[in-house]
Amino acid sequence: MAASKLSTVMTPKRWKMVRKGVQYVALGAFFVLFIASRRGGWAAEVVNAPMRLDPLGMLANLLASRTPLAGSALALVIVLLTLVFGRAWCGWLCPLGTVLDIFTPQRKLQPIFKEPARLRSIKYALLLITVIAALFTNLTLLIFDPLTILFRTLTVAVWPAIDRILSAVETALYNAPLLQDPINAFDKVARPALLPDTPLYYRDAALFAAFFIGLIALNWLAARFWCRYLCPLGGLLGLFSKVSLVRREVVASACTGCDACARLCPTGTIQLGKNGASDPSECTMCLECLRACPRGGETFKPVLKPAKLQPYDPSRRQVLASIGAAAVGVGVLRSETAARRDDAHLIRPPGARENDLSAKCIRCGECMRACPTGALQPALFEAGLEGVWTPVLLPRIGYCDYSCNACGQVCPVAAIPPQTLDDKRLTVIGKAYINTNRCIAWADHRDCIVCEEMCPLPEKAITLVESADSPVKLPVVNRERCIGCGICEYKCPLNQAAIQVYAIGQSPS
C-alpha cells in the first residue's frame, strides 16, 4: 500500500494518532491485566496472556523444559503478525516500547546516535545466547525479556511505591474530619481491588527500580536505545521481519534525498545519505516517515523477497561464538558453590522444586504479584546466579497462605504446577525448627504460644508440651506434619524469629 493510498484514507498525522491510540490501549490493557492478576482477580488464562504472547519467553521455556504447553501457542499470534507486518509489535503493541516512547525527549530533529553499525548486533548476540542457553536448561537471560522487565518492575518496585505514597497521603489528610468519610470510601473501592489490604514489601526494590530507570535513561542517548541495540525479543522479531510481507519502500521518483525521514526515524534504521534506504528488521512500522516526507515518497507494500543482509545481522561466526559463550556461561554458573549445594533458606513455591523450577521459570514475576502476603520474592543469590530472580519464599516477609493456590494457577509456563487447593495444602515446601536459645517460652520461661496459635493445619504441626523444668508450656514442632508454610516464623514476635523454616532436606547448622 503506497503512502499516497494511505493518505487517501487518512493523513500521516492521523496515522500517527491511530498508532498512538493503539499503543496506549495496549499499554492500558497490560496495566489492567497486571492489576487483575492478584489473588481473587480475573481468571489466570486471561491475566497471564501477555506473557504467553511473548515468542521469546515461550520459545526459551519450550527448549529448556522440553515440554510443549498448549497456552504457549498464543505466541504464534505475534509471530504471524510479524511475518505479515514486520516488527509492528514493537511499534504498536509492546508495552515497554510505549513506556520508552512516553519518556523519550521531544526534539524537532532527532539527533542520530553516532555508533558503529555492528552495535545493533548486541541484541542478536543476547538473543542467540538466551536461546542456546535454554537448550542447556538455563533461562537466566530471560531477565532481559521486555515483558518480564516491565511486569517484574511493576510488581516489585512501582506498585508498592504507589501504595506507600497513597497511604502516606491518606494518613496526612485523615486528620481533617471532613476528609475522613471520602478517604474511607476510597479505601473501600481501592482495597483490595487495586491495592493490597496490608502493605507488601519486596527486598531490593531499589535495584529493580534503578535497572528500569537506567533503561529509560538510555533514551537520552538515542530514541528507543533499548529497542535498537539491546532487546532480545526485538532481535527475534527482527529476524522474522527479514521475510515479512509488508515493508517500507522508497518511491525513487519522489525521493530527493533530503533525509527528513532518516532524522525522524525513532530507531535510526533509515540511513542518512542513502536515499531513504532502511532495514525491515529494524523498522518498527511506526509510520513516522510518512509524516516526515514532504513529497509522499514513502510506501508500505507487499514485498516477496527476503531483505538484504546487514553487517550487524547474525553471522556464522557470531552463532558459533554464542554457542561457546552460552556453554561457558552455563558451566561457570553451575560451578558456583550456591549451585552445588542449596541454600538452607531456598524455599520454593508449592510443587515448584519437584517440578524443576529453574528450567521452566521465565522470571516474569506473575507469581509474586499473585501472592497475597508478599511471601514470594525474587531470588538474589539463594539459588546462585543461575536462579537469579526466580521466586523464593521468605517467611519473615510473608507466609504461604493455607487457603491460597494462586501462584500455581497464574504461572504462564507451569513452572509452579497448577495444583488444586487440597493438593497444595498437602505439599511440603520446608520444615520449621525452633531455636530454644531464643524462644520466649524456652529461654525466658514466659508464656508465648503465637506459633502454635497461628499454625493453620487441622492437626497442628506445633503443639504445646509441659516440662518439669519450665513453669510454662513449651512449643514443639512435629515435623512429620509441618508443611513449611512459614506463618509461624512470620508471626513470631521476636525481631529475629525464634522459629524458622528451612528448605526441604536442610536444617539449622
Contents of the next structure:
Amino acid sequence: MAASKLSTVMTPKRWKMVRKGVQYVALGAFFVLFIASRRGGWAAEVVNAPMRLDPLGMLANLLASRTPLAGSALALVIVLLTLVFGRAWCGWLCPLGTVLDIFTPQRKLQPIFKEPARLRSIKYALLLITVIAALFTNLTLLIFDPLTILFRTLTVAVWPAIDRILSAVETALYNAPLLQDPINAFDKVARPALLPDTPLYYRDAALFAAFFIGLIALNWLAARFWCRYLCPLGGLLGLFSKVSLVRREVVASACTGCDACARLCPTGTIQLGKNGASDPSECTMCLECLRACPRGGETFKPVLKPAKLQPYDPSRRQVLASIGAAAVGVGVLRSETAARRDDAHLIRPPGARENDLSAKCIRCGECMRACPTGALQPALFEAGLEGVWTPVLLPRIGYCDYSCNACGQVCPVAAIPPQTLDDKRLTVIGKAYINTNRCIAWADHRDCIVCEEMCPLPEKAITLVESADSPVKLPVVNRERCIGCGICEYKCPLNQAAIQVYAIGQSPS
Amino acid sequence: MTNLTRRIFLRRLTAAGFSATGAILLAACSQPQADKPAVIVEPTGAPKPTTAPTLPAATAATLGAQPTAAAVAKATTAPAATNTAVQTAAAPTTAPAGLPYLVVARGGDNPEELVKRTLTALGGIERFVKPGNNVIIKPNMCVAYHTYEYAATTNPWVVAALVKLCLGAGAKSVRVMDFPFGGTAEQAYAITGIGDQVKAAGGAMELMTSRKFLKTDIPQGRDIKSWMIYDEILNADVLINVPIAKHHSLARLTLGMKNMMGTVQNRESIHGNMGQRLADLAGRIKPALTIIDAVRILMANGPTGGNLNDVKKLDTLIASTDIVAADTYAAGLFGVKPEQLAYIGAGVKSGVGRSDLANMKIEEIAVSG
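Now that you have shown the form predicted on its own, what about the form predicted together with its partner chain?
Below is the whole assembly, all chains and molecules, this chain first.
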C-alpha cells in the first residue's frame, strides 16, 4: 500500500527531478570539499571523505598496503548502498557521472557503433587487473578511478585555468579606475578561500585536461560511455549489484514491446526484444525509464534472487586472463630502469619515501591540492610508469613550506604519513648540493646569499664562508642539518638553479 | 522542455561569454601602453599634500615661514648633505619646528605604550595621518614560520598600536600587508600573531596579489631605473614602515630600507647590488614614517630565525621620517657601524636620507611600566 501511495506522489517526472537534485547536490559537495582541501581550508578528515567513500580505491589500497585503515571503512557505506539499491552511486551520487550527464549530447543516447555489449566487459577487466595488481602492491591503475580522475583534473588543470582566466580579466579591468574597488572586493572574498593568491603551476596541465576532455568526448559515441564500458569502480559496484535488493522489473502484462524505455536508457542496458529486461549491474537506478513507459509497466521493487549472468560478465576465463595480465603487467613495469634506480630528483612528500608511498598512494591528488606552494606535482616517469601521477616534489616549481604539514594530514590513505608540524620539520626529504661552477658567488665572485637567507632552519643548513680566493662570501651546505625542503633551489636567481636538492638515498655520503 | 531550455541557456551563456571576452579584449587593447605608467604614477603624487611635513616642498615652506635657526634648533649643521638631498631626491632633511628628527623610546614591557610615546614625541599621529586617509602599514612578516617571540617578524602589538592611532586620527582605512618569501601570506599573518592583533585593533589584513606588482619608473634611481613595485603601496596616502631589527648575512642587518623589499618583486635580483638598489627603492617608495621595532632583535640566523637563543629583548623603538637615519641609529643596537651597511652609504649618497646622527635632533624617551 505504501508503495502505491509513493507512486501517486512521486510521478516519473518528480523522480527525475529528485534524482537530478541529488546529483547536483553531490557534485556541489564534491566541488566544495575540493575547494576546502587547500591548506587552511576545512579539516582533513572532512575534505578527504569523498576519496574514502570510494570502495575501489579503499579496497585496492587495503590489498596493496596490507594495512587496514579505520578511515577507509567509510567505503562500506557505498557498498551497503549498492547492496540495497544497485549502482545508485553511479546514477545519483558519482560526481564524474554527473559531469558526464551534463555533457551528454541529446538524441545520441545509444551507441553509434555495433555490438556495444561486448565492450561492457572492459570495465570488469580493468577492475580485475586493478585488484589483482594491488595484490602485487601495484596501484598504477587507480589513475582510472573516477573520483581520482575528477579530483586530479580539477587540481591540476581546471582550477589553475580558472584562476588564470579570472586573473587576466581582473588585471585587464583593473586599468579602469572605477572597477578597482569591485575587483579588490572580489579578491577579498575569493582569495585565498576559493582561488590562490599567488598563481599555482602544474606540469603538463594540458595532458590532464586532454585526458578529461577525451573522456567527456566519448559521450558522443554513447551516453555515459565511460560508465557503461570503462569505469572500474562501476564494474566493482556492478558485481555487488548482481545481488542487490531493489531492482528494475517490467510488468510483463503491461509491456507491448514498444522499446520506448530502451531508447531512453542512458546506459543502454534495457534490451530490445527481451520485454525490456535489464541488467542490474548496468542499471544506475536513474529512473529515466519510468517516464518512458506509456503504460506504467516499469517498477522498482525488492527482488531476492541474484541477477542473471550476462555474456559480458567476467567469466572464469576472463578472471584467469586478468590474473595473467596483472602479473605480466606488474612484471614488465618492474623491469623498467626506474625500478632499478630511482630518479635522483624523485623527491617525495615528507615521510612518504620511507612509508612505501607507491604501494599506498591511490593517485587522488589531494596532497597536490593541499600543497600551498604547488611544490607537489604529479610524477610522470621519475618513478617509472608504475608510479605515474604519484606526488613528487619539484623544488623549482615550489618548495616544502617549513610551517606546513598539510599533505600528510589530507592524504586519505596515510600514504604520506600524518605528522605533527614539529616532526615534519625534522623529516629529511632530500639534501641540497651546490654546483660551484654555476653559483653566482662561487663561479662569478659576485654577492649572492639568497640560498643562505632563505634556509628556514633555526640553525641554518647553508652557511657563508670567507675565502682567500674570493672577495665575496661563499655559501656552503651543512648536509647534517639540511632537510631538503628545496626553498634554496626554488629561490636561486639563476635560470637553472646552482643549488639543487637530490632525493635521499641517492646522494653520495 | 527541459532539454530545450538547457540548450537555450547554454547558447546564451556562450554568447554572453564571448561578448564579455570581446569586451575585455577591447578594453585591454584600448589602453595603450603609454597609459600604464600614467595609471601607476599619477596616484603616487597624491600623498604629497596629505603627508606634507615629511616632504620637501612643505618642509621648505615651513622653513621659509620661520627663521631657519629657530625652526631646526640643533638639527642641521651638515649643509653639504642637505643640499644633495634636496637636489637629488625628495628626502626629509629637517623636522618641523621644535620636533625631533629621530625618536628613540626605551623601557617598560608594553609595546603599545612605546608606540604612543614615540608618536607623541614626533608631533602626534595627526602630523602624518589626516582624516579620510588611506593608510598602509608595512611590518616585516617575511616568513610564516614562527611566533613573534622569535623576532623574525614585527611585534604584533607595535603594529596594532599604530593601527589604533591611525584610526583614531580619522584614517578611512588602515591596511596591513607583507609578501612573505617563506610560506604563504595567510599563514604568516596567522602565525606571527599580527593578523589577530590588527583585526582586534580594527585594521584590515590584506593579501598582496602578484598581479598588482606593476613596473614602476624610478626616475631618481642610480642603479635601477624601474622595478616591479606593489601598486597599492605607492597609491596609499600614508605608508608606515614598521620593520623589525634583525640579522641578515649579506646586508648584515635588515632594518627599514631592507623591509621595503616586501613591496617589490624579483627580490633575488636585488642582491646583486643590494646597497644601491635598496636606496633606489626607498627613494621611490618613500614611507612617510619608519618605526623600527627593537622590542626584540634577532642577533643571528636571520632573517628567518627560529632560535630563541639568538633573540635579545631591548624594548626599544626607533622612529623617524628619515628611513636612513632610523636604520643608522638601529645599527648601533647591534654594534654595527653605519659604514658597514652598504645601503646606508648609498642612501646618503642618493639623498634618500641622512646618517649624521651627531647633527640630528634626537629625542630619547625612557618609558616605564
